[in-house]
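Only one chain is given next, in structure tokens, and it is the form predicted alone.
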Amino acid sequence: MNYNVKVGEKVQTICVADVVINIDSADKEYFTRRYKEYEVEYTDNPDMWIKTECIEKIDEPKGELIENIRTSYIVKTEDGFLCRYAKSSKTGKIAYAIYYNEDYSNVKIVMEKGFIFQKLNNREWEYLYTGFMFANRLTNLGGTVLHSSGMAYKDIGIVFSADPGTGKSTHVSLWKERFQNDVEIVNDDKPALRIIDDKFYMFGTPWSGKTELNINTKKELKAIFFIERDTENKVERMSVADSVLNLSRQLPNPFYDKNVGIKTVKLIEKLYALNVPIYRLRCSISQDAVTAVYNEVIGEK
């Protein structure tokens, strides 16, 4: 597949984490406005090329079948791309069609158009399968997403990572109460994460969840809390087993690509051996646990 542009054609270059991306929305009206800040100048040689389209009917992409897990199908194409789809349970129907090659630089979406699948229209999959693919781009180029919301408390870059409805926006948003134009929500979901000079740096990205809540920005991560739950408010330091425990599971693991895991541990260490430190934050939804991490990051205690 190749993605040079055509005369005549819109398609919007974006920066996030470093990362130039050539992007052809299908809903262009929605994404021109969701990518405009991170919007660059068009270059031929982007790090990635997105392009999604919404067709009437998707035919049955032709290839080796690599793997088939329940409704899910992964073929290597003659071109020597690699294409996931998956088919309605109900209809039978293929619901989407992704073709990539092996380091993501190179991604094309197809959807059926109007087609509504696990209660999300093409809108919806577009923003999420749009997200998906920067994020496995974005291991291959040494990054990650963390499934988290990251804040900058006066340039100092924090994320706080928990499994949905646990709390980590609403944490925020009491940091965002108490200190007001000293604190930037980056991202309210998927920041971006990148090693830039032996530093571990945070950036916002576009791709934010059920909010718009991110900014075009790079912080240098200061450190990482996991949430639970708890009347008591306590910060304490994860064990190595704890930590990689923690960040498997809000770090992307695709079932449909196993280099993306192995490169994605080798980030872990990486963390590691650049001494981000790695918290746990027992916590009620308190100004008293804003005061606990303040107390812990800022040092001033």
Contents of the next structure:
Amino acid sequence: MNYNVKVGEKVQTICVADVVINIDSADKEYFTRRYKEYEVEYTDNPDMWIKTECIEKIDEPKGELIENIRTSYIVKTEDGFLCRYAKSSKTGKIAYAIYYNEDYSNVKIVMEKGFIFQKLNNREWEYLYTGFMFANRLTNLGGTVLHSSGMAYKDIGIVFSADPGTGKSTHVSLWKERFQNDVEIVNDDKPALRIIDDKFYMFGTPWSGKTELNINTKKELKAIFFIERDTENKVERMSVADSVLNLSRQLPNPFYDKNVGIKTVKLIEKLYALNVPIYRLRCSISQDAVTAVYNEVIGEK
Amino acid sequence: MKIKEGFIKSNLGDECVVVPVGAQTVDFRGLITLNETGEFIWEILQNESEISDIVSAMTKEYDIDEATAKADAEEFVKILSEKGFLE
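Can you return the structure of this protein in the form predicted in complex with the partner chain rather than the form predicted alone?
Everything in the complex follows now, all chains and molecules, and the chain you saw is the first one.
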């Protein structure tokens, strides 16, 4: 079975981190523009299909119940797909249902029209769900997305990760302010990471959080930083335990699919095997923090 | 008793860490580090085992007496049990 769409009329074909996706959006006007920079020629054999629909009423997905975790149910449908769905605690109606095969090459997202959850509307959830499904697909293909602000200084890719509100975007904006055109913001929320010829690369993706700060580019990844706010500015290599703890919090490890988590752990092992340095950056919001990173990764200036 | 499903062990350099995956991430967002003995017991507990099985394996593997092995095994199992890693 394929959640295929009418070729040529609805589908937009995009290539993100070397993953070719035929994507059929519910909110076409908005997403066609948002994915524009990643557009490629249509193909019948993409790496992934994603279709999103907003409908008046979602029928309860039929199939064998695999797992019930809090408000989420996962069933295996008769045609071999998995379906994760959740009911609204207020109305008891099904708020969304996501159908997918095991490697996420084929995904269909169904939302109740007008669905507002955690103050987010259909468009915002479409953006989040498609981003999550892309992350799961990429993880199955041996890559990942890291919750971070990813930037390039010339050809050097560096990512700054932290919990929301710590200041990763602010730190990257300080690089931009100082180095102007030598710095590009590759993705301000979740750059993709992939291994090519035994090197890690960072890619831009259209899923960049609240902002539209992303570009369709690829840069070799030279370092990962986890930011902690401090009054002084200091860079130090992280211990293995601290690195894995921080990475596992900021990489895909969804509660509904342990296989994605297992593949994420394998990717962390590859980061180590390929000697991608992982640092703790204790920093204030200042150019001194930029200097500390510059001196460590690029060299004394 | 045995280790619940959903904990993945990974060896990185000289370190051994365990990370929760899937449904286990709902209640446990941390990480476990294991020393050599901890890793040895962890492996035994991948299959249904009793303290006596662990003690027997430890006295064969390491140059320790039964009382020391039993004390170490019980202490480690107690921690695993308290943290909810065993079933």
